[in-house]
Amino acid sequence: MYDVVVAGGSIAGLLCAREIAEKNNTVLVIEEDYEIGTPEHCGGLVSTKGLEKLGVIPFSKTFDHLIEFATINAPNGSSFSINSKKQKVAEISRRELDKQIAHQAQKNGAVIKVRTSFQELTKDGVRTNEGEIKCKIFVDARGVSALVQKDREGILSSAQYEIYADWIKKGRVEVFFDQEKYPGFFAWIIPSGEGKGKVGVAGKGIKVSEVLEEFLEKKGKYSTIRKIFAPIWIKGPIKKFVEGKTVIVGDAAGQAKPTTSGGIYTSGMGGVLAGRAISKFLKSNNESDLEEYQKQWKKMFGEEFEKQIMARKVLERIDNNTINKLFDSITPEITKEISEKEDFDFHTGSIIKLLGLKGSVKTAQIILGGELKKLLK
């Protein structure tokens, strides 16, 4: 018998467990894989400010380096770079970050078990591959896999390889837009050091392994040390984070960014806020305390996510020719303003500037349609 069972030992589930255990409640985390932090689906980018808000000061094994530049590439090969030093974006090891948070949860009193999978809810708790466990609250932190059966329209296929290649430069992220090769998304290079990093692609209706290998062949010589294939969610938060005595957190609740599918901070805060709400409920038995979780998360991220969903609709509608024209209109003043003022965790301001929308709504509406009014509010 536990107060809470959390299914999923990723960042949201572990942070949720940490907060619940801190208030002297009993909590069990079950993870179906053989190791916390594996497989590592994530690109591993997060602001240091975001980590601090999650209550994490990364260990040396977790933190690799700060990203200094982001280079954005158009289909025709033109590009521009953003200086990201002021945004303090860290490239971290998700394997080590998840283990670090698992240790925080364990020190607070949480129990963590790997190779233990959730099967179904029961009248008194949950059934796992190791038998039935009684609990008062079930937390679903199983990631995108929990959403696949609910709404396939919000799912994109992705592939990410960890590679060694001398063309990967420490401190420089690269993003490649091409609506023909990566429809509705992009390709990326995220360094984890000099000459090593993560290279990936995602898009609608593409064979991601073939597309990624074609991308790598054009970049130059490389050696692959790990391959990960995983669905990503781009549709934003689900309608209800709390259903009866089930609380949904992280990617399972659609708390990854609709623009990039990144979610260390946004999903992590989902876990933190859910854990605090559950702790209050266990003390009061008042269901309105559980509902506070969704209200608090929406207060933090609701407006930003709505704008990101609108930005995604705009980006999905433009073709390569339009993207190339937009890149031609990006001035050094725009990139300087983004470098100095924008926030990595709340980045629709950057998208608006890069699309050249501010001050030219009439022209942009002709090209892109009515979603822009909502995006610019």
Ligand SMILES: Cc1cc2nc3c(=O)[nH]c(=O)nc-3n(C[C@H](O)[C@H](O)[C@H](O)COP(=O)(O)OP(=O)(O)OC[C@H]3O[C@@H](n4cnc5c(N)ncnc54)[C@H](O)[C@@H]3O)c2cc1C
Second form
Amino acid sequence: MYDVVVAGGSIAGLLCAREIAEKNNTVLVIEEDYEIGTPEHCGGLVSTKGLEKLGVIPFSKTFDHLIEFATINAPNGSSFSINSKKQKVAEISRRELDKQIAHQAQKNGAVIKVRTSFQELTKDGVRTNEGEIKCKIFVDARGVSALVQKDREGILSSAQYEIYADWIKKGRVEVFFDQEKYPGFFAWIIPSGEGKGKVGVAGKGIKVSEVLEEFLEKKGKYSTIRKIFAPIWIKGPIKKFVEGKTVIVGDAAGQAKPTTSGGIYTSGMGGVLAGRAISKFLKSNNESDLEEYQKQWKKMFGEEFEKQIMARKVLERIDNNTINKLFDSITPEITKEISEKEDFDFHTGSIIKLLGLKGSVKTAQIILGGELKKLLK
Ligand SMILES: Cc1cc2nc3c(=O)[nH]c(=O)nc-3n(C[C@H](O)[C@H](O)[C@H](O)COP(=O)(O)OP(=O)(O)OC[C@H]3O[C@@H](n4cnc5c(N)ncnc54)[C@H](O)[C@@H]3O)c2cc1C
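Now show me the form predicted together with the named molecule; what you just gave was the form predicted on its own.
Next comes the full complex, and the chain you just saw is listed first.
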């Protein structure tokens, strides 16, 4: 018998367990894989501010380096770069980060079991492959896999390879837009040091491995040391984070950013806020304390996520020609302004600046009409 059972021993589930255990409640985390942090399905980009808010100061093993530049490429090969030093975005190892948080949770009193999978809810708790476990609250932190049955529409396939290649430059992230190759998404290069990094693609209805290999062949010589294929969720938060005594956190609740599908901070924060709300509920037995979790998360991210959903709709509807035109009208003043002011976690301000330009925006406005206006509000 535990106060809480958490299914999913990744960032959201572990942070949730850490918060619950901190208030002396009993909590068990079950993780179906054989190791916390593995298989890593993440680019590892996160703002240091975000990590701080999650209550994590990365160990040297976890932290690799800060990103200095982001280069954004148009389908026709033109590009612009943003100096991202001020945004303090780190490249971290998710294998190590998740283990670090697992240790924080364990030190607070949480119990973690790997190779144990959640199967179904029962009257008094949950059924796992190791039998039934009783609990008062169940936390679903199973990531995008929990959403597969609910809504396939919001899911894109992605492939990400870890590679060694001379053309990967430490400190420089690259993003490549091409609506024919990666419809509704993009390709990316995230360095994990000089000459090594993670290169990935996602998009609607594409064969991600073929598309990624074509991308890599064009870039030049490389050696692959790891391949992962994982679904990403781009539709924003689900309607209800709390259903009876089930609390849904992280990617399972759609808390990854609709623009980039980045979720270390936003999904992690879901875990933290849920954990605090559950602790309150366990003391008060007042269901409004559980409901507080969704309110708090929405207060932090609701408005930004709505804008990101609008930005996504814009991206889904513009063609390569429009993207090329938008790139043509981006001036050094605009990239400078974004470099100096913008925030990695709340980045629709940058997108609006990039879309709200003279000339090409007229094309975008005609195509997008009301939607663009909503985004600019
Ligand atoms: C290719 C790719 C690149 C990404 N890059 C970035 C990035 O650079 N920056 C960023 O911020 N985000 C990135 N993300 C997103 C980020 O990885 C997720 O938002 C984050 O991991 C979500 O954490 P989570 O704890 O909610 O779910 P997950 O990390 O998905 O964890 C869910 C856990 O639940 C376990 N599980 C599933 N089913 C069961 C079950 N039945 N029983 C028990 N356990 C179960 C899984 O094994 C897994 O450990 C990326 C995602 C992908 C796919």
